[in-house]
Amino acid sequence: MSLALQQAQKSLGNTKQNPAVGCVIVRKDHIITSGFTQKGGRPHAESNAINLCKSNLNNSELYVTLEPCSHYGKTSPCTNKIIKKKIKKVFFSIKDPDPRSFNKSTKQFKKSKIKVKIGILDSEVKKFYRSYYKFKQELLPYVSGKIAISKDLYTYNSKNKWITNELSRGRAHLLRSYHDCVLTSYNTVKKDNPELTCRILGLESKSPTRIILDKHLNLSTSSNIVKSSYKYKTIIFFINSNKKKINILKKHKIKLIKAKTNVDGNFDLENVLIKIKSLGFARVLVESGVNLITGFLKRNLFDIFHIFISSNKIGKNGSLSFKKNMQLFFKNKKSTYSKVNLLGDKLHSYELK
């Protein structure tokens, strides 16, 4: 189980609105297969397993962190093919909270007469679908934050681009490939000037669709973001603008969507989200400046905040502090935390109860 949830691992935020599932097939101890679902949710983990095995199934055992699916959907359910494959158990960590499989494939396995075994490391497992479960259960998609500063709390260098060295860089990029949308501001973008991708050799092809919050859609048609937009998927927030740059950016394959507004005539944040998980994301992560990280942590709209902390003061050239956020993040919150090195940097993960 814990080979098949390294499996799962390998797709997790790049399924969309299907969960992120993995699969070891076993006979006489020996694995003879495996799979993971693929990008945006389709072939399913199981099949993935089974297409790849070139010999005969008949009385393996098969591993799976999620119960599988039963019902007729995009695809043919999983159990069917596990049952025609003649597999002789199966064991799954969790129950799939999706009502179409909740709690049925069980029934159908001991109809064939297939051994089911539920719950093998089934705390980790829920850990690894609390975006899943929240996707499945509750109005918000799972959000994550993201902010680096320096040693003594500013987010801004005038005379230095980065903050932070170029390990946690990288971190943060893996963090990109794990989420299935990346949210931040316009000006962040102006500021920055971001690609918003994942440049990890061997992970560009899991860059998150971006998002921008563009209030009165000022973003520049020379900016990295419209350059790229052929490339990697775009969308656009807006409250206000005219005709003629909408259509300028619907020329660049920008969708552009218009935003509610809160009592402040700012973007209401939570309905941006309904909106995001209307579209199918599941994982959204908001990488940006203060301001956007601010009205997040307001709000409690995070689920997991990560703070990347250079090993280095900025002093007289820093700016946009970041104790004030420290304090207001801490206040009255209940968090696990885990802390990693990264070459002197430090990335701080709070991960809200």
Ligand SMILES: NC(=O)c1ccc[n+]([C@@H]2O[C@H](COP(=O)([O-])OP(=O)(O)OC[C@H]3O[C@@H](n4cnc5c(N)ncnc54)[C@H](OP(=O)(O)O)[C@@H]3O)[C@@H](O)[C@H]2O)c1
Second form
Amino acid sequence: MSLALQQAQKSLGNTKQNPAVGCVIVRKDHIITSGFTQKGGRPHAESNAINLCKSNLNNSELYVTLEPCSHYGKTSPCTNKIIKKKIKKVFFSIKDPDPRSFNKSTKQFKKSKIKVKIGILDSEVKKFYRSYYKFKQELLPYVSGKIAISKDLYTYNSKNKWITNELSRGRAHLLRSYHDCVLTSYNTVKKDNPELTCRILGLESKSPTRIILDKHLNLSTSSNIVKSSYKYKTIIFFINSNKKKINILKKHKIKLIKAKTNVDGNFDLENVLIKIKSLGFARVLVESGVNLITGFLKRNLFDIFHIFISSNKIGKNGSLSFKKNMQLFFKNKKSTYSKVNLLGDKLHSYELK
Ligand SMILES: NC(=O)c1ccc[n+]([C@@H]2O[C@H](COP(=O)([O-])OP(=O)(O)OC[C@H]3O[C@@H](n4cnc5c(N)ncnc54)[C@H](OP(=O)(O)O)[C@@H]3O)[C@@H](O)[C@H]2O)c1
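If the one shown is the form predicted on its own, what is the structure of the form predicted in complex with this ligand?
Full assembly next; the chain just shown is listed first.
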């Protein structure tokens, strides 16, 4: 099951509203095939493992992180495929919260004399499926926040584009690969001109959809975001603009969504997230400057928050301090916490809910 979970991790953030599932099939203590959910959610892990196997699956044992689906959707049920292949035992870690499959597979397997065992590694697997549970059961999607700060807590350095080291920045790209969309502000795009893609060799295809909050559609057509919008999906939430700019951006294959404002005239962040979820995105990474991050923190919208802390101070070249947030939000907040060393820099991650 641990190996199946490793398979599932390969597709986390790349299956949209579908769960990222891992599957390993074993015969006489030898692994004969494995699979994971493919990009966009199909084929499913079990189907993928079965299809990849060149040998006969009679009397084998199948380990899968989530209960196999038993309903007809865009594909036929995995339970049927498992039964047809005469697999002898099925081990799944947790039941699928999707009502179309919840608790239905065991009956079908037992009818076909397939033994079933549930619950191996269930607490670890449940944790892994936090975003999937949230997608199925709540109004908002799973939201991660990320910020990079200097040792003296600044988020901006007037003399250097980068605050943290290369290893931290690589890790931030890895974070992008685990999310199906990344959200930022027009301010950050204007000042940093980012691409917001995952540029780790071999993981480029796991780049998230880019989502920009841009009140008046001021985004420049010479920005890296617009220049790469044919290759990487891009969505802009806006409040008002003129037809001409709307048409120009649409020609660049950018999806435009008119959004609601809150009483301050700013984007209503809850509403933006609800809309993002309705588009099928389950895991959102917010990567912006301190002001938009504060907007999310104040509304308690993050499920997890990652702070990359540099080992260097910026001093007089630093601005846009994160200090108030540190004091306000993390001091007495109930959260589980983990820390990773990154060649001097540190990554602190807080699970906030
Ligand atoms: N250290 C890091 O990790 C990091 C990451 C990204 C950027 N940065 C730096 O941060 C700087 C930009 O920071 P920033 O504070 O100006 O920009 P920001 O935090 O990225 O975005 C702030 C803007 O977001 C918009 N916004 C929309 N709805 C909001 C809401 N409900 N609450 C709060 N803001 C909302 C506002 O735009 P309107 O003004 O149009 O209302 C606001 O001005 C850049 O210099 C960049 O280099 C640092």
